[in-house]
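Just the one chain here, laid out as structure tokens, in the form predicted on its own.
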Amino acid sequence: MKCQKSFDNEGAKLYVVATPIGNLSELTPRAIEVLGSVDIIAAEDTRNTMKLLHHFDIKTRVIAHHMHNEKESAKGLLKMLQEGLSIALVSDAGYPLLSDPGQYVVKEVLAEGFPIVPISGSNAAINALVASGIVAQPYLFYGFLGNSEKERVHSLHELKDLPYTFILYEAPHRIEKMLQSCLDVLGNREICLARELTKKHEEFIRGNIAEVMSVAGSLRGEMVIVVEGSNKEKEVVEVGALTGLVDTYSADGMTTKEAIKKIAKEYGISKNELYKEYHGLN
């Protein structure tokens, strides 16, 4: 066990430090401090990082520490950190670690003894979530659920039965694929869409998991979805509810194959659910 008293310690730190994730002015006072006063900045872009600095005439030396380079920058982080330089952490937009590179050299830093010190400030998750209209709590952050259609049905698959509001991160030009595999896997539930979060565009729209995806394809920005968690006994009477129009639609020449999946599209339900419901699967 270790316990690190983060005030206590006056020599060399990893400062994990929150930037805005659109409006500069959410830079908090404490982070202009630690930004101003380490030895070096490790950023994800320095170019983004630099815009930032400069707007709060911080003159503190950037270094490159992104994804691509992560596991050899750390290494020049811990060199730094033994040499007793201070090193603030930070991303494009919002806390390092979450969507963003970081959690490798937290590790390393952590394993050689260093403290790692968080700076608060904004994250999109938290915003999404406390102006979603969702039940607040439990709720758990996923992030991204993958590029491809199979990486996000087996992450929905994983999330479908828990009972927490769930958060997730999607781009603009994947949001209709991903909307749609959500509602294939988790039915019709209550979603918000919150995008541009923090900036003149700012927008939430709030509706079910059909409703958000009909408007889905002309927006624009980063996306956060936040998700309501499992209400089985909500899911089996809405499904159950709609067996009988299976039955319906096969005396009129269709397949049950094709009538389960007709009805999922038109009531905005997963077709697999339905499928177990009119079977006695469930």
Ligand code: SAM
Second form
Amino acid sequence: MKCQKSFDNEGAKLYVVATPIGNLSELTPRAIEVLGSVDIIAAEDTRNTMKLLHHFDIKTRVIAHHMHNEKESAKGLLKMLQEGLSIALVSDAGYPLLSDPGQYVVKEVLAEGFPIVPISGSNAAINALVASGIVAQPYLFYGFLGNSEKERVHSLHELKDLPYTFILYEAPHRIEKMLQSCLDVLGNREICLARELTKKHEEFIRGNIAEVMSVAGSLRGEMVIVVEGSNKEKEVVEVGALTGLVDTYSADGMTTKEAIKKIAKEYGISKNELYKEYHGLN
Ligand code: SAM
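Moving on from the form predicted on its own, kindly provide the form predicted in complex with S-adenosylmethionine as a structure.
Entire complex below, previous chain first.
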């Protein structure tokens, strides 16, 4: 066991500093003070961070710390701490470590016995969650599901049965495919797509997955998706009401598999759930 008293410690520290996710007025006075007083700022993208520092007239030296040099850079940062220098770790937006670099260096710095001090600020997931209208607690922050359909489906299967709200990040060019994967695996749950948070075009689109999908193709900018947790009872009632339709389509000449696929698509439910319900496997 190790105990850290952040404010009783005069030595070198690693500050983990949250930076704005769009609106620059969300950099707190404490963050400005820390960024201006540390010896080094370790940044995911030095050019981006320089713009932020320039805006606040902060002249601290900036070095690169990104996912491609994380291990090498961590060694250098540790050496600086050992020399008594204090460091602020920042990413391009929001909190380092959260879908951003930083996990490795935090672990290494703690192992060497230096304090890690968090400096609060903006975070896209929490902003989306509290305005989503979906139950805010308990929640699970997941971040990006993955680039390929296989990765997305695998991750969604891990999340599917949890009775917790969960929060996903996605890039705009993948949002339609990602929502399709959500629909296929989770069924037509309630979601909130929060876009361009804290910026001029901030927008919240609340509805079920199929509804949000119908407008998702035209959406631009950065986005977060808040998804309601599993509600087994609701799913069984909805899916259960559709099993008779499988027989109707089958009587019209479709195979059971084709009928299930068609109904799942039409009603925006999970075809796996309908399959299980139809065959009494639930
Ligand atoms: N570390 C950041 C945080 O604390 O929120 C997240 C960084 S992650 C690399 C970038 C993703 O965060 C984007 O693809 C998007 O999903 C989400 N994001 C960041 N800024 C956002 C904003 N202003 N509005 C909506 N989503 C945002």
